[in-house]
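Taking the form predicted on its own, here's one chain by itself in structure tokens.
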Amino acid sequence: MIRERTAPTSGFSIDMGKDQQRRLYDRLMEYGRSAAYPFHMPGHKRRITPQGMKETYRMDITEVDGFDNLHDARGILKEAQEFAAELYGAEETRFCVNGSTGAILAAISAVCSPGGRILVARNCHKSVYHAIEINGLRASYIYPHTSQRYAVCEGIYPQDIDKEWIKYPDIQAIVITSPTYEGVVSDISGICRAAHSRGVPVIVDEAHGAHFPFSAYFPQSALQCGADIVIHSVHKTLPAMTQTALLHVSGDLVDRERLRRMMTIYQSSSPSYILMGSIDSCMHLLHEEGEALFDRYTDRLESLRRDLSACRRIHLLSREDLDPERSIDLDRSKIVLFAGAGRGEALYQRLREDYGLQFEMAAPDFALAMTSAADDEEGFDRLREAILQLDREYREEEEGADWEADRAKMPRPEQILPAWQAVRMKKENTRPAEAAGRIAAGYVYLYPPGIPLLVPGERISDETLVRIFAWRRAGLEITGICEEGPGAEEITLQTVIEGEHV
């Protein structure tokens, strides 16, 4: 029960019948300025603090009077979210404090039974297989056309999910990437209408297409399209502090009693005030701000796109490089530059040393800059005037060749056992030239952008071998091999020990 306090010199006063409209941030500044005196968590009792984050600790705090509660909001909470539900145009909309990461699995516990079968985008974050192997599904993979000049993976073509139900009638999920990394967009209103026909709900992971809905500039966002659950990292492309994201659900294919169960499963049952006081402020800036934050924003993303554009031997990402067939569209906010093959490590390299622009990540063929409407003028500048140098000093005969072959095809391994079976399974630290045929014990990829080149259960090939060394003679950091030396054979990676399973 809430209970209105008399003394606000000695304490803070909450009158819940005046006071809903107020956003969370202000009343949390306000509780952290107050004469409260906290006999409860946490144990900095907002008194003692680390140099330069005396405001911050004054916000934290824990489900006392007047905060509610996320995983049974009825007040401030319960209006938060739904305020943010109302600016995306979504039915429900919950606040997550485990980033993007605990919403997806939660979504695909919610809506698949232990041990169903789930139909994924092979290029899918490894939070999704990890909700696979939690909960023992069976998966089903659809591998994305990829663009062999670009190194890129495609969007989901609709077609292919018809053709999967004739092989497995028994989907109860659709779980696809879009955006992709790369900002990629598949035609989810196309891949929704496939899944609706037959009743099963469709999860997009849309983490880095937050922005999508506040402004025509970007793609449609998957809310729209008809998505049952979608899923934002609201602090990967908007200003809201890392970790914080937010579960959209519409329709009637979700059991919205079970999703909520399973948000507090894959929560803290302490959740941070700090960061849902980050998504409410980021959302009410949308609201009052958005329209003119974003305005400039792409006028000068535009501008950059423009020039970065005329460059000669630096390639930037456009719509016009892909198939529209099976990616209907292109997230301009990402700045995806291609150097030359195998040269996207190199060029990531450069811009950090030389120009001090810390890019998102490298890949093989290319660097990768996220914007936000954050960014200002300078930001920019500083951008086109590293990129067009650099243009101005190489050359076509630089780029590397040893990458050509089949850098875009993405390996099928085969799926021998399930990945909660091969994980569970006694392991052990094989050499590559003992490796191949072996079933893998363990994930292997790349992170940033996390998507598994093999999952635990997965038989070994030659190709994916030959993967692994081509990312380490890039210069990538790889995860889910062991490094024995500077040697490009000296590693082992984890694999079910023969004779250990059937």
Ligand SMILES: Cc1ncc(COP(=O)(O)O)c(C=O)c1O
Given for the second form:
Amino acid sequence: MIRERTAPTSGFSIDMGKDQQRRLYDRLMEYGRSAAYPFHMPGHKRRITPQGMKETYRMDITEVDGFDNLHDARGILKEAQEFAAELYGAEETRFCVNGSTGAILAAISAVCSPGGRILVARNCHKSVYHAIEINGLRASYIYPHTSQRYAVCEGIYPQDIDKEWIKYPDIQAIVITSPTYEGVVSDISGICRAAHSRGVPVIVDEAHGAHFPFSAYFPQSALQCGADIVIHSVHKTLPAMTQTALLHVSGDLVDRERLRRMMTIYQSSSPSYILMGSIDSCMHLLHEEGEALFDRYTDRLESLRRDLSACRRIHLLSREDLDPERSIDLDRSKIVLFAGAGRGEALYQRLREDYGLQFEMAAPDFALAMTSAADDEEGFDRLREAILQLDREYREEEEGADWEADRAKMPRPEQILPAWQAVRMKKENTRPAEAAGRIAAGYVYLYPPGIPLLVPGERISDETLVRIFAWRRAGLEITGICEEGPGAEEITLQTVIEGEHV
Ligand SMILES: Cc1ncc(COP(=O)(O)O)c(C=O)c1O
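Could you present the same protein in the form predicted in complex with the named molecule, rather than the form predicted on its own shown above?
Then the entire complex follows, led off by the chain already shown.
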């Protein structure tokens, strides 16, 4: 039961002893006290709790006098946002308490007119697709290449933008995810040059790169590369609470007033002061102690990476594995460990069960750890020892076996209907044998990373189904399919009943 220890001045406290609340609370407390090491979000890792943020319930207020209003900031919140803008070198920065998700929805809604055309990298987060759906946009995709040796998406090539322009001169905005979940960084300067020469704004989903400006060890931020809107999840890689994000805007290609309005639409009218306080504390921490924190962090990270790159069976993704023309940098804060085709989930589970290391995600071939400046020596030592030991074990088990990679490319489904239309059609659940050739009524993706394999309105191809079966064989959890058993035919996908509208 949670009770204020000392009675609040208003003279009442609320009994939070309902069963539901106690269960979640107890489990959270239990997990917090366990030896599980958090190589996952949020970036504060439950280790850095900025002074003054400990008593969160005392700070959970609404827009009382003296605390300003996020949706019409003129006082303390205006100053806090200006401080963040200065720290990041943006012309204007806005706090977002609805994660990068809210900022992406607002940004796309601000720069595109309903029914307009948008050019997006196909490996974007689902929030980009949701913005396309709710604005009724027509989407053109740039498909990133898959790296030759290790199955990750390479960066987006500026020339790919030029090619799309010839086909679709009515593009209103470009959205690129850089870095990707695995840390791959695109040539944002080149992409901005290509877009700006046509007067079109570039939105960079830099959700995973909020830490970039704080050490030269990390790639250059999209803000420095000239992007018009850059979105950061503060909570992913910096010590701040879940849901905290920043939206930065620079240049004159974006209608700032419209963007402000959209931020108001896509955020709660009661934004949490705890979250806003967490962003502000994080910004001040970076300003005051960022250099020392990041020096310590990057030294530890480099030493960890050096040791892990000596592994002979498990492979740590490094810059050398990528095509320098397409991927101009790699965020080395991401520890991406390849274990072989279909072995990512097994590695992820071994680390969790036998070493108490909770990774952020598993993909068919790899397991991924997120690190941050809040990680300590103990965590890195545990990770180092676990991987070196597993590498020895894998080598003994598989002496002489060839390293196999999952080389499957991202399928390129044909777009038949715009997403907004497909989700409004009548739908039915269809077995794979009948689903091939039908139109998808829902999204299908792995979460994380939340990149849709299939978008409503796309034709389901054999290639897509093969990919779904490969994910299932690798033991990955797929969102958007209905599973009734382990077999290939024991799933269904939502398909459109053609010609029938809801
Ligand atoms: C590339 C990318 N963009 C955006 C988001 C959404 O971020 P948030 O969780 O802050 O809403 C995610 C979340 O995982 C992501 O991976």
